[in-house]
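Take a look at this one chain, the form predicted on its own, written out in structure tokens.
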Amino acid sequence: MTSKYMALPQGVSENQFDAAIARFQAVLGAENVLIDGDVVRPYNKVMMAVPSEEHTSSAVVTATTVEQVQEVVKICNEFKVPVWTISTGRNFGYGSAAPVQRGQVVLDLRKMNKILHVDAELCTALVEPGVTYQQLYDYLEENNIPLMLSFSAPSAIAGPLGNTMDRGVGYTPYGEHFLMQCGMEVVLANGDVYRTGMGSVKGDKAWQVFKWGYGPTLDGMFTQSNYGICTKMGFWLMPKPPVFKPFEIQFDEDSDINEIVEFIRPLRIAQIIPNSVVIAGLLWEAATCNTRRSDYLSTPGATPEHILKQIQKDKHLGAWNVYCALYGTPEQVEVNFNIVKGALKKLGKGRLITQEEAGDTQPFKYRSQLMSGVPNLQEFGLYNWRGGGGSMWFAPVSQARGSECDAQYGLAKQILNKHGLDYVGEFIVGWRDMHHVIDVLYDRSTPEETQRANACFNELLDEFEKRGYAVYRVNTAFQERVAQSYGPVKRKLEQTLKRALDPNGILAPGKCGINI
């Protein structure tokens, strides 16, 4: 017997699901309850090296108000239907919009797209889940509000709420996005609406300026979890500085990574360089400028070193390309730039490139836009390197030490090359940590290469864990595996919280490895 649905929730019969769908339609309107395969199928598209069928949704429902979200969770509880919530649904490389487990209903909140408040004096914003960075940027520009955004890349179609809930990072001095979050509104599994920080106090006006409130601070509990559905988020915005000075430093050899990090770290900790510095590898920058592997060779496997050197020469790139920016008054920027130049002179290597020298050339232009809060989509060029639609982000964290980064780079490249894939990665320098972001790119249309990519990702997780390196974020196909890396005590506590808050296990079961 063929079902009218692409999949059914686990343990739910078709008749039961029919009844749930009828209830969704009564609350949301039939036009906001999607079951037709042609409409639902785009939500199931994945870039991971696993069968799409493992992440097929049963239906998609869209909500426009908090009250509708409350009704959705009540219906899910009644019929024991699991729901996977997305905001703008563009989580490329980390699972896209598809649910973590087959049969979950996707709750799409992109129609909840109101910019609720922007305070130009206190530099805060309050937004709904469907607000994109491009939408917020346009609002600031149209209203001549001199505030600057921080976002991941590519940024225009992503949103601040979704990115912050997954603890994403950006490229400005406000690049640690969860640190800049201030006040959440969350619909709990029982339909209650909870506000973090000062938000629970009737008439309070400090919700977006004071994080902590009274008693336990619970904001972090709702990030990278399935304990609630965030329907509003406040966050801090950076005032536009009088002077913004982006610059790049190119280094010619892979082995320079150790010295680069030792050069950058003290400047970052002292806030001489205040933004999240990027140390981008050769192929990352070449690919974003639409360089294709097929431009240089047609044979399978990892790209040979002599070809990499040829690309480096042809595209006028470094083996490592370091992007930084200075912000402030002319006097501040001049002083700090002189300190940077002095430290670089002492290092004795690296080519310094300023905005005046680079002009509108890529990739300098899009990197400058990221560091100044101007959204763009340039980084989608990564997917053209091999083609075929396969992408999985591998994102281990390390100390900001040259020796650590050197070890991680060498290990990652060795494993990738072993499986016939290329190292396409960058380091993002926080204050004391390094987010090492690697895009495992492969041709998903080729079963053999997809199999190799899956084996490669598993080996990356295994070998990095053996050396004490864990990832901070991962695609939905590997979330259970990564949860195991963090040990049984953490998992037991998360399970205890899940059972208390969501006894029916309706909110995104399996997200980040958390189940009842």
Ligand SMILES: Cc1cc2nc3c(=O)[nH]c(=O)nc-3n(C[C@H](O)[C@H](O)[C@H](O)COP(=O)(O)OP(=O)(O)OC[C@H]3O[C@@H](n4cnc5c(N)ncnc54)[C@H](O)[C@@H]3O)c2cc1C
Given for the second form:
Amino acid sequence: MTSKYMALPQGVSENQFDAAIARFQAVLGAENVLIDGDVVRPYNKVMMAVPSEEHTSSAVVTATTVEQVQEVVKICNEFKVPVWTISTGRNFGYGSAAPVQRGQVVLDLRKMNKILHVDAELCTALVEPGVTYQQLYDYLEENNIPLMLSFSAPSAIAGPLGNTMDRGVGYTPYGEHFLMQCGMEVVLANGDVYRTGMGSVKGDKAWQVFKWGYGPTLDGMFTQSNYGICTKMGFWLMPKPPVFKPFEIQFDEDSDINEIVEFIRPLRIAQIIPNSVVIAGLLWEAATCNTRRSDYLSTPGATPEHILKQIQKDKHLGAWNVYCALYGTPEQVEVNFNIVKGALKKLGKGRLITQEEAGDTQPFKYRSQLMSGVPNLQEFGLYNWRGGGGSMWFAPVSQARGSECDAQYGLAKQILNKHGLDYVGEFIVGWRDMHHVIDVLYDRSTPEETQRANACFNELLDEFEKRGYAVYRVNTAFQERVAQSYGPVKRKLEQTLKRALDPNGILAPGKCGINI
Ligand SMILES: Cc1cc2nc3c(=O)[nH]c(=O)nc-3n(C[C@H](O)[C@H](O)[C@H](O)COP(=O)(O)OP(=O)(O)OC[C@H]3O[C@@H](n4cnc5c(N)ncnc54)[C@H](O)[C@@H]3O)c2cc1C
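Okay, that was the form predicted on its own. Show me the form predicted in complex with this ligand next.
Every chain and every other molecule in the complex is listed next, the one we just looked at coming first.
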């Protein structure tokens, strides 16, 4: 039987869904309730190595006010319709805008895009979900506010609220985004509007400056979860420094990773180098500068070592390319740069490249922009490496310890190559941890390669887990699998919370493996 919907929510008949849609239309206006295939289809576009049908949404609704979000939640409860919330919806490689389960209604908050407040003295911002980094950047520039953003690489089109809800990362000293979040407003499944931290105090002025409030601090509970819909978020912004000094250090051998990490860690923990340093592998940097695999090879499979060396030579890259920056007064920057140079001399390897030497060349230019809060889209070049639109981030966490990073790198490369895919990865140095981020790139237009990518991703998860490693974030197709890595006690607690807060299971059931 054909349906007017691309999919239906699980357990909901077409008649029931018709009634829910009519109610959405009454509350939001017909123009904000999308069911037509042509307009819904872009929301269903995924890059994961599973059939798109598993993540097809039934409809898309857009809200513009908190009250409308409350109404949406009310209707969802009445008709037992599950809803999947997106802010700017650019979660590429982690599920894009599509829901975790087939048939969920996408709640698109892109139209709630007001910058509610920027405090130039306290260096804070309060925004709605649809605000993009580009919008915020333009606002700061136009109003001459000397504050700097930290953002994910798809900066121009992604946004701070959605990125922080998924605990994303950036490249400045404020690169651990959830750490810099301060104050959240959340619509709960029962329609209540809850504010974290100081936000519930009548007349309060400290919502964006003091994270903890009183009693349990619940902000973290709403990230990477399905306990609420965030409608406002506060976060901290870094003052623009008088001097910004980006630099790169290139290392020639894969095996240098151990020593690189040992060299960087003390500088990073002591805040000599304050930003989220990136240690980018060869193919990452080559791909972002539009190097295509087909420029070198026409045969399928993993790229052979001699070709990798050729690319390294042709593109003037390192096997590892380390990007750091210093921020501060001329005196501070000079002192810290001398410390870095001293440590590098002691290490006895690594080619230091400064802004003056790099000029306007890529990838130095876009890396420097990421480290100084200037939006760009250069990193989308990654998709040209293999082509075909397949991408899944495999992002295990590691200690910032050379031997650990070496072990993770070796294991990941071996598994990827076994499945005929390449290691396209980077390490992002938090203070004491590494986000090891690997883009599992594959040609999604080829069913055989898609199958291999799926098998590869499963094997990466299994083999890493056997050695005590787990990912910090994963695409929607593998969220249930990853929840298992974290063990039954955590899952039981999460389910207990879910049942208490959302007894009808209307908020993104299945997200991060959390169900009623
Ligand atoms: C080339 C490339 C480079 C990338 N580099 C980075 C990077 O440097 N760092 C990084 O972190 N990511 C990176 N990504 C992944 C991703 O694109 C970004 O994290 C992006 O910021 C996420 O999309 P978004 O900001 O539009 O958030 P959204 O897609 O709107 O939201 C992300 C998730 O959070 C949840 N969510 C969103 N809004 C709400 C809400 N209001 N209430 C409750 N839950 C909500 C949803 O489940 C959603 O799936 C990269 C992707 C690509 C393609």
